[in-house]
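The chain below stands alone and is given in structure tokens; this is the form predicted alone.
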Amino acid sequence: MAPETPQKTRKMPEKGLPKNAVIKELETKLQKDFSYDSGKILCSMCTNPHSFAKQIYRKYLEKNLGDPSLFPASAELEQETVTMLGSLLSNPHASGSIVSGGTEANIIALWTARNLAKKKLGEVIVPVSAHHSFDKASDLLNLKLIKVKLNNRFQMDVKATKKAITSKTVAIVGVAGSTGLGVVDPIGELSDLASTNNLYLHVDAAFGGFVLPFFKELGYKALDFDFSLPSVCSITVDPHKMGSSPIPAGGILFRDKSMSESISMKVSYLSGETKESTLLGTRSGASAVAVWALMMHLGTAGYSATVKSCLDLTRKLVKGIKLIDGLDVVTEPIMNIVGIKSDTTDVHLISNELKKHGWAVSLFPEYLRVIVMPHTKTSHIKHFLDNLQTILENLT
């Protein structure tokens, strides 16, 4: 085994620096980050934040939802923001809270349901390509994940789900934009499912949130993967994602107040009868406020543009790909996350040319993945797909 690289170490200064010595030096190291800016970031499912999220979040950094009594008025916008949030999900009544992000809203799903299914040793049916925060959760909430097939269009295959559920399983996950390729899960099936063997649905749209209700007004078929599905009891939705919210910003709704009181717990040290539903204790209330104030000031029609910017871009992207010979999309994109492939080169050696040309992709076991957000241009676009060109060209 080779050794570890030793830990650099630092002692926090006796005397402190002068704030321009610090930013220099946090000038210097952090120049390793890429940048959203330089539009060669194709790999993230998070974005360069709205201007105006970015102003609000820093104005109320102070503000902490964990503490309602002290910052009555930041809980009281915590909830508008989630009934904002269920009203794009087709339920207005939606409880729920404004928490770190997907992972944790994802944990507090599985553990909601846990509770209420009251079963030892539960099992939680997912598709092979849920996201790894799946598999924490069941590891802390000693659960057993149930992982099933996709099916030829590398959706959740409903037959194995269906077969896959036993008196032990207390919730079915459905995924509204799946981490590599952007799919939705038959969730209108799964709601059936649930429904006729009175099992919790917990929907994981941390990043079809923002991009699916937008559809029917912007001309693509609709999806059905919310609240309007009767058996969905859960969503995630992260506004830091294509909500362009700073980070940290997720959501966790429920489709009523009475399916959290199963995770709520009292906190005596605090004053009033306050509750938490969440993981976490102290809480970012900048980062509910920034939401409640970018939804306010972009509206519907803000977000509408903006997903119709990224899928007219999508396209350009897919149809410069199949120009290119060798290369594919591994399925036609829902939304705006593309998966590509090779006939002719390995996708290891594609990815570390890109790598050399300042390119940040994401790598999988059969292809690479890109995603076009809020902060890709056409340049970025045109100027990847001719670098992809030469990379073809040489490596074939």
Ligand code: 0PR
Second form
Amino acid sequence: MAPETPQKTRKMPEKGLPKNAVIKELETKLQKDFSYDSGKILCSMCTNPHSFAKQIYRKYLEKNLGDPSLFPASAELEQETVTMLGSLLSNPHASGSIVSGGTEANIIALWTARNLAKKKLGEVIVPVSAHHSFDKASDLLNLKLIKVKLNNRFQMDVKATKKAITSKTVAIVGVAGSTGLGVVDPIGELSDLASTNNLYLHVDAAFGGFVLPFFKELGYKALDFDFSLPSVCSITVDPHKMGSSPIPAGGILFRDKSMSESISMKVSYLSGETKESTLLGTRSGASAVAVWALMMHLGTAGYSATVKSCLDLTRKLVKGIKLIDGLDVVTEPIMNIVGIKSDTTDVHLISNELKKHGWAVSLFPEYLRVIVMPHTKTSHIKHFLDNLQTILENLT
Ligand code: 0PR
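Next, report the structure of the form predicted together with this ligand; the form predicted alone has already been given.
And the full complex, kicking off with our chain again.
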């Protein structure tokens, strides 16, 4: 086993340092971090938060949604945010919470499904492409994860899903914007399957939830994935991804309030007998208020324009990749996530070379993943393609 690198330790100074000295050290230390503005981050579903959202977030840092009796107005704004997200996803009556991210949202969804089903040793069917937050959820909730194969379009295979249903199944999960390739599972067919078998259907649209709703007006083929499908019980949608909001901001939406009642807990010692239906107790009100403010400020038109520019740039990237000998895309991207494969060169080697040029891309077993986020500009993609071309020439 490789020896572990010793953890650098530090003691809190007895006598505090002047602010300037602390800031100076911090700035030096933080230089190692990547910055979105550099354009080198092509591996992240997060981005530089919108400046207005940052301004609002900073202003309301003390708000705690864990105690709505102290912050009733913040709690109301959280609920308004949930209904705005619900409207975007075809259900203005959705209930839910602004949570710490997609992981918490997915855990809450499976927690709810498990409690509603009341089955011992329940099973949840997910595609193999599902995010690892479902592995965490299954471990925590003592649910067995049944991973089904993908079809030739990298979507959850419906026949395999049907076969996987047993008397122990408590939920089916479909993904609308898979982590690796941004693929949307056939949620309509999964909804039919869930309805025939009277099962809970959760949709993980952590990424796609702020992309897919704008497809129709942008002239792209609209894909069914949201509450317009009758069996969809809950949806994960993350403002801290394509919603351009400050971290932490995830969203868990339920078709109706009765569903989340199955996980809600009364906290009797807090005034107003607070009811909690999130994993966290104390949680950021600033996040929810910042999402509210940004949605009000940008409107659907603002988000749609952001999606359009990311998709336009994605097309340019795909065109450029196809012009480089030895490179191709894994599948035509549906959104702003691109898988790059090579039939001549090991993708690990390409990834290492890209790292040397300062690029941060994600390495999946058979392909590289690039995400074209709002911080990615045309000049960055041009530079990236130039570097890729040189790397491929040198490696082959
Ligand atoms: N569902 C899907 C489909 C996801 O892709 C992710 C995160 C989650 C749920 C979980 O969301 P949270 O990370 O908010 O809990 N997918 C990103 C990814 O794996 C997470 C990420 C974001 C990783 C930024 C790196 C990074 O720089 O790519």
